[in-house]
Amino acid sequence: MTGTTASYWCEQAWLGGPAARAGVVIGVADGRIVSVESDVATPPAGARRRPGLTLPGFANGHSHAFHRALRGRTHAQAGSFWTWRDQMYRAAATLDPDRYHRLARAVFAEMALAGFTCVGEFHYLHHGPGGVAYADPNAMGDALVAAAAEAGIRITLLDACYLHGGIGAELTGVQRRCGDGSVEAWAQRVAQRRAEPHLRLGAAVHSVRACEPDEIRAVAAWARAADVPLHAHVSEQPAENDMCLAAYGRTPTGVLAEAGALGPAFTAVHATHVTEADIALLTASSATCCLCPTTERDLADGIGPAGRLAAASVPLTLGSDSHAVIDGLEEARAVELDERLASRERGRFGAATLLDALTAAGHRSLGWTDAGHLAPGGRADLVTVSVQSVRLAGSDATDLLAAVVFAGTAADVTHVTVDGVDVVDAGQHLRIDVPDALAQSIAAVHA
């Protein structure tokens, strides 16, 4: 994805640090953000105008884009994660790639309305009803690459590996198109996936459930020959964490150390229920967390150790998951709230460290270093929120970084540029009618 030359006048842009700059002028070629001046009263002609305050490009840490099927279909239920978990098998079961492709498209577009210039899509639905592999064994994941860039996104394709179906236990069910057979044969299938310029290839361990040890070890190795990013849902529900101490007498992250899985291009998701031993393994490793807490929320899974987690120096990033809600701005300002709720103080995590999390850190953990800053050399990606709606009009204009975090929300975004291509204007997707695309693809899946 590259544009043409072009250069944008921003009343306000975060370029890093505890506060925003006024009157900030970015020059973008061939894509890259090629100059960054600041104090700049007036437009320059010809440069395009972006009211309120502009932000690097968003990462989406950890998506499932199907389970955007369920979303005002399960909140008010009964039950648990595991209950909700055969309801979202049920969604799955409905997929085939054209209409994976269609719903995907839909659900990237409304990230991008949202701020999301990258997503990382945790792919673990591989092959054909009965774990039938379609004539191009990658025709689901090469959906989902098609469908990001139609809706102007880049992609880390996080293909996971998904061997069983618990701790000692076969796939089944809708289980079965997540499963290869082996390490070797999903390695073997990932190896045949044709290059993209908006694509990074990643690999992921689905959990420690549903790899044994031998086979983390293995796909841990493929990833580090390979040099790509390495993801796993890591304790997510205390029955997870209770399965994998029965089986193997250590925690999830312990079983992920043991097989050589940490390191610092690894990143654990949730580790809602990590112990104080894990975190000091995540730290010694140098690897990544990624929260998704509108999920972790919705499913009840619990409340993760942010706070935690960052007095250890782990990393944090973010993932709308399971896309209850698709908000960068609402998952950043939650890690704060969050940990509010778990320590009854506030002020443990500012704005602008709630934002790198968003933009840069969750660029690293998907393989797009040169991606979530606004400096020269950077992905020419600038997402620029009003601060005149309901929401955020009156903000403090000295300190708009805090008033867009914690009173901002997708909805306020207004205009999203990604590799130097317009994607959204004045509120609205310029490829896509989002509310129609998701709608048509969300009724295919439960027709």
Given for the second form:
Protein chains: 2
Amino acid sequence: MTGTTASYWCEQAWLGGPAARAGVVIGVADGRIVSVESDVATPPAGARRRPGLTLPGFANGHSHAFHRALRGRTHAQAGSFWTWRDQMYRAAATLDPDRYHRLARAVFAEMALAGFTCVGEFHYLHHGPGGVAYADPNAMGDALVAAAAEAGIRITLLDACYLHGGIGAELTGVQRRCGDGSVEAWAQRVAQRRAEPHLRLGAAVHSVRACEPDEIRAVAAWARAADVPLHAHVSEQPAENDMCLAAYGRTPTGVLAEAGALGPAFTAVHATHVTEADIALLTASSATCCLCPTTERDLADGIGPAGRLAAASVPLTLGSDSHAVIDGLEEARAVELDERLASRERGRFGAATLLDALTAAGHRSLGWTDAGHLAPGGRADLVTVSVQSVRLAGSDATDLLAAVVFAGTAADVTHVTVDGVDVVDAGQHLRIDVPDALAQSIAAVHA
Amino acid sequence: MTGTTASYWCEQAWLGGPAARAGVVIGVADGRIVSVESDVATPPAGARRRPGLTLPGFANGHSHAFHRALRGRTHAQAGSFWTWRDQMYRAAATLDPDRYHRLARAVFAEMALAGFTCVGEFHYLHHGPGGVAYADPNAMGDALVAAAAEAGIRITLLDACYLHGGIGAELTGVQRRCGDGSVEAWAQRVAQRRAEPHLRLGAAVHSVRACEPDEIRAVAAWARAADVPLHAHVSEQPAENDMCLAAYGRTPTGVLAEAGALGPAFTAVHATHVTEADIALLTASSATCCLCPTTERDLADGIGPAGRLAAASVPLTLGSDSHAVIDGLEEARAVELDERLASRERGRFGAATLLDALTAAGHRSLGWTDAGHLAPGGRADLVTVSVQSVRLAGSDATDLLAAVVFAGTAADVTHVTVDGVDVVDAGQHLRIDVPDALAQSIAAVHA
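Structure of the form predicted in complex with a further copy of the same chain (previous: the form predicted on its own):
All chains and molecules follow, beginning with the one already shown.
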């Protein structure tokens, strides 16, 4: 995914700090940023013009690609997280490698249109019906990796160890597709994956519901030895906390800490119902939290302690998770807006802080430490947001960061370059008819 | 604003009830719906095609048009509702009838693009600097009425009586532009307004901060005698409740009830911090509540008791208020999503219930009882939402209501007809370059 030498003239670009710079020329060679110059009033000859605000690539810290097939389809009945989960399982039951490839290709292309240059795919749907391994046991993961390449974005495949259907419970029904039988079998399968330039491998513990403490310990040890990120769903629902406390006398974060999972490479996904003691454990271990506020709204999870996590110096990242919405800007501002609803105060999270979660922190949590900054040596991921729509017309040109974060949407993203390759131009994906790909691949799930 | 005879073939349309109907032909003459027929598979010759889902016109139940000039501009500093209010006052200070006309024209056109066919403009910026009346004392309101006509939508001018700068406090600074001096002077000015086909007059009590109980009683009596809607800001902030209880020993709703303001023509705007007793008063009087959830998020007001209001049979309507967002679909789903965050349960408000708030209930609260339904005799307001974008691709064709309400945005609105006149076609306003009009009129406010 490397491109030829090119230069981009950005009307404004965010190079870090509280404000954007004007007239930024970004030189790119072999997929890397090689030069950044500000205050260039006139676009140099041959430079590609990027009107509006150019940002580093967005990282989607937590994704289950196939959940996109449920968007707008789960509201006909009242219910809870757990009834939603039943619908999600029904969709999962229909997938095979080919269907999953086509669906994920469309979903990742939708992400590209929204400015995501990298996705952390939390992957647990490993095997065929009944849990029978495919001839290639990584066929489902391969489908995701190929889908990302075709959509033009990078992927961190967070291959999830998922061995139990609840604490002390066996996998049942479609859950059996998730199970490898043991951590050893999981590790053996994961180790067979071949390297690709747009791929990072990561490990995941699905949750304390799906892995026992000793199993978590083994997965964490494997991840540490392999030097890859480790992610886990943590305290998304109070019910998970209750079950975990009843079984182990510890919170989910406490169980993960005791099993040695926490650390700088660890990301707790959601952390909606963590305790103060949990936050102290996350801080002490330099762990990250990935918030998924549009999903947490949709699933009635509650408002998480984003302000308290930030105050405790826990780095925050963002994920669109269930894909009720795929919009990094909406995801980012939802952190602040939900904090406002809970605290009745404005301004806990400023635009630059939220953009850092969406870009540099997000990429770091997914193992791409060289992405998420517009700086020489970094990956040439450029996301340009137009300020010409009715949503952003009238924005303050001296504070475009705030305008874009608090009033922009995915529909305002006009240009996306990933590793030096232009993927989205004038709001159109250059390779894929995304609405058509979504419609066809989702219809196949529900056929 | 009447059109010639026309017919529309809608791929799907919502005629009320839990689901949309397919192949709906709507006949229109002189701005009214004259016929509605379902299950017409093939568009009749000459019918205008409306692919996607066609809805009744949206009513924006609560608007302060000039707040649009602040969008994305209030986040650079932390703060509260009250610091935001200072910024709002600075913008207000710059407006004269010409500037306000140009700004409101652009904002109302943005509303048209989002599917709003009617706006309830809560109007308090009546006079010139220092509170000096313009030569025409209704010049500012006239600017708003003309702006709505040019934007192609109807307006209910909720002319607000605003006499005090707080309980027991005089108007100061830019607030002086709001004051008429007395209810009598307010009523005299309001009575001078001439009728226009796209205009309904309404009365407003700005709040219990701005009118004393006897003044509220007089405004309410005037509104009742004139048979017009009466609106008031109610309990948006806990501080308002505290001040009101300290001064009068009653909540704001209690003060309004005691003053005879409540009733079927009354709409309490926000009602974020009403008590159970307040809700009982609203129910007993058949009053309506206008929720403004995207503003309440933005201003850190907190999550209001939407579920309890609905359980108490209080009709709900929706307003974009400060215009941090102008998106009726986002406003509608925010009611349910915020309820989920607060209650941790899904499904209190279904799509049809939310659409009723956005359409029929909204229009009723603004005095247009003949709008908000796709039915013969009703005003010919048609709003078509495409399901072709990446946001809605893959929607369940058998439940487009839920798809559109929970995953659509203003950007998915393609066609808007108001009183039989096509105002928006293929996502473009037919009379106004809206982004340009917004950019120019907002720049003038901040110049």
